[in-house]
Amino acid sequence: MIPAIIFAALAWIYILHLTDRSKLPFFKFLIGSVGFFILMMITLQPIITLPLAKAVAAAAGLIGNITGSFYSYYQYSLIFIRHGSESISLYVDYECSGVIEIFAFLSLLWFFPLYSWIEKTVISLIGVLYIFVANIIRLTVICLAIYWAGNDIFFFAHAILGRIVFYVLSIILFFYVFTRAQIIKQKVGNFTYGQHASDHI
């Protein structure tokens, strides 16, 4: 498995080199982002997922303890919610940990041509923290909805409400990092408002 990963990584780097020499920035961005995401999912996802899931469960559990609405067993990546005589447990797996969204953000950012290396490093740290907090907010909304409305709302809270909250927060991040930066740094040309009198002499 490891030799195959190394071969794929070298082939990916070589293709990136070709796109750079051929001055094909779009294909460099596309191939670079997709390849970087796949490599991170293969190499880093098995290592990062469990600690990240525990961290998300622990951070969400702090809010649950403050409100008294749900409790976290972060050692097992579990969140326990009680509604009257009913109770339900949420398991924070790799899909709920936010690791996919973090890798997607980083893979797009590091091949986005408008930022310098220093800017990308700073934005990476801010973006990862932002996605982490956004995921905590998503889990908190899900848990509070179940706490207030009962287990019958679980599917709606998890599959719809929580995702809407998380995707709205993610869109805000992507807008400011990518769309807004593209608009601001886009070169629109120079404007002149007439010639100086000396230009006619």
Given for the second form:
Amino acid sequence: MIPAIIFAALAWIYILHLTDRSKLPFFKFLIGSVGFFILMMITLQPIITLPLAKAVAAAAGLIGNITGSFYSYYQYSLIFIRHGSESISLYVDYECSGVIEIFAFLSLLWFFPLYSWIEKTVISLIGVLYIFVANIIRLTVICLAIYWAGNDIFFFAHAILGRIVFYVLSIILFFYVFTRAQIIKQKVGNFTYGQHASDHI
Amino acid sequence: MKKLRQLSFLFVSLFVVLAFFNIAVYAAEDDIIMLDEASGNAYTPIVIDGSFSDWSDKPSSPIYYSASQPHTASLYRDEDNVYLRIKMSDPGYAFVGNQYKFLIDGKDYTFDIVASSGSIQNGLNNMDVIRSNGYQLVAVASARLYRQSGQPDEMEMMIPLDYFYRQPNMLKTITFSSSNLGTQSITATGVSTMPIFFVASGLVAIAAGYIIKMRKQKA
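I have the form predicted alone already, so could you send the form predicted together with its partner chain?
Up next: the whole complex, starting with the chain shown before.
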């Protein structure tokens, strides 16, 4: 497995080098982001998921503890919610730990041509923290909705409400990192005097 | 932008206020292990051996009918198995193992938990897990029951997740209920973020920035 990963990584770097030499920035971004994401999913995801899931469960549990509305068994990446006589255990597995989102964000960022290395490093740290907090807010919204309305609302809370909250927060992040940055950092073009100004020189 | 900020502030304020709005929990609070009361931070795997100490740091819930004392049930899953523990309400209420319904991602599986020897004796009992429909023994499952005079019966069982589905990591929601114990159900589930939408919104944000930039440059 390891030789195959090393071979694939080398092939990816070579293709990136080719796109760079051929001045194909779009393909460099596309191939770079996808390759970096896959590489992180293969190499880092098994290492990071469990501690991240525990951290998410523990952080969400702190809010639950303060409000007295749900409980975290962080060693099992588990959040336990009760409403009346019903109960539900939410398991924070790799799909809800935020690990995929973090890798996706980093992949897009590190092959986004607009930022310098230092900027990318700073934005990476802020972005990872932001996604972590957004995920905790999402889980808190789901847990509180179940706590207030019971298990019947689980599907709505998880599939609609929680995701809307998470995606709104994600879009805000993406807007500031990718959309706004492109508009602000764009080249205005060659500087020329207008006809009216030239007449007065 | 100002309105958006005001709306965000309103939403956050409402969220914080409602978070402290408590709902009555109709159960013995002793059943809940609080974060700071949990017996340890270490991961304790469950072993089906008739000793129940490995359940002490897992959440449990009451199952009951309104007129009766609550039984205690714990449902737990890991990557490979689903586990269930039932503690009967009092010594006078003998273990009832019929019609244990597991709803696995919307599909019903009902089991009977019966003594391998035919009847439950004092001490440790090996139990068989049998599909109620067709009365087939689930050989990959295991269960133990402990009976001690003056103490309520306590049972733990395990079923491998690949018994339900070939790819256990694809299983999302497991719900347990038993009409012989009470009306409540216990659910163990994951809450996926649907990462594909996250990636898509990132790409849309990049594309939107690029389109706006090109339009501005043209203008």
